[in-house]
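Shown here is one chain on its own, the form predicted alone, set out as structure tokens.
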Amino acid sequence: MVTDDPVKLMKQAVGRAAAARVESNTVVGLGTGSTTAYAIQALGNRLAKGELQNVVGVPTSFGAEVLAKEYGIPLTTLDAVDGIAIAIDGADEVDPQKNLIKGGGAAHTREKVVDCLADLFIVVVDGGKLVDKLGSKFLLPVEVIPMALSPVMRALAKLGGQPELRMGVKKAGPVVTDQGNLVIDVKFESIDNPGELEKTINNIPGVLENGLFVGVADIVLVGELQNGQPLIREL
């Protein structure tokens, strides 16, 4: 792996910037994704150096759990804590109002639970994730219980979407979430009211959760490259 890859360096810088905001004696929501992975690594490094004490994490996916254990971050569950002080997570799209589309890693249901519970939710992204309107580049993920797949796809089509079952890469068959469900990726020509669409989709029987995160993000840290060097700005 090329250690001086500018994109990697930028993602590392964003991850470190988010991890730097974590304080001792707190519960931290640990998100899923390539940029968030660097935040988990940076948080583990701060704990190992003694910069932080008594920090425990709530992972949003099996992948985040594995990373946290690798970097020495103690883990807990929502049953064992009263709240979450800060959550750090990525996004697939961010609009000017800090609304998000998430779910590229099929973890958006657990992510929404953890991120919405956090007192402070920090989003870490690269500049390519910024859009004028949600749905411009990324399909909207919808987690659905398997028995309801066909009726939910028909309902999404009636809403003007073009639904498609997400299939696995390097495996036969569809993607299966940590909850044992399926993911439908939906193309909408225009998401004019993300808040309304989020509620409408979640009211379809058989839908567990969709990837619209409206009014949840508090801080968005954006990593960009300027003259080949990482630059972090807050949205």
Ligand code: 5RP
The other form holds:
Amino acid sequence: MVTDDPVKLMKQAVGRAAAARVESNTVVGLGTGSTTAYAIQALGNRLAKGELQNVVGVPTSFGAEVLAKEYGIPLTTLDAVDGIAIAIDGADEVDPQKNLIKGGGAAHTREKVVDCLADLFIVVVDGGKLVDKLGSKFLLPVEVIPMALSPVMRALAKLGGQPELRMGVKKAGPVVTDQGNLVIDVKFESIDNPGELEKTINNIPGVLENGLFVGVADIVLVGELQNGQPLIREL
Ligand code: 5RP
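Can I get the form predicted in complex with ribulose-5-phosphate as well, since the one above is the form predicted alone?
Below: every chain and molecule of the assembly, starting with the one above.
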């Protein structure tokens, strides 16, 4: 994946920086998305070069699984391991308290399971993902079981949100998650208390999980460009 696109350069650099923190003999949570894809590639390269031994991955999506196989990372499941040493995952928005909105790839349910289990959760983003307040730019994804779509849409509107069903691209009809569910993207004018909203939404019958990750991230690595060169800083 050679590129001179500035955003891709930042994503690549930050993905590599996160992969550099993985140690031998560990279980690694493999996130979903274009930034994490670079981390998965870098991890596979380190394994292939013999820099790392005995690393196994727990993928957060079918997409992450496919990539891990492509780059030669052995995979396991949560039934087969006691824990996860480190998880690397992207985000759609990051606030100054390291709270996140995730789910741009409709994978936030599995991502939350894996990222929350990790002893160390490293978030990898480019500078464009940093916001003062969550919800400023990105809609909040909510995964819902199909038969509860209408009542959940109404409940989200009652909470002050503007819900819309996420539609597929190059696929007729709605996006279907790896669990066979639907995703509602919700515009909130202002998310003043992300922790409270995360719990309130998850309490609506039929909601599986929403994309607010509050108090979960340990480290946020931010890729930025300085004089055309990618630079990594820790938030
Ligand atoms: C998928 C996610 C992704 O991590 C998030 O959308 C960021 O993706 P990208 O690195 O492609 O910008 O939450 O559900």
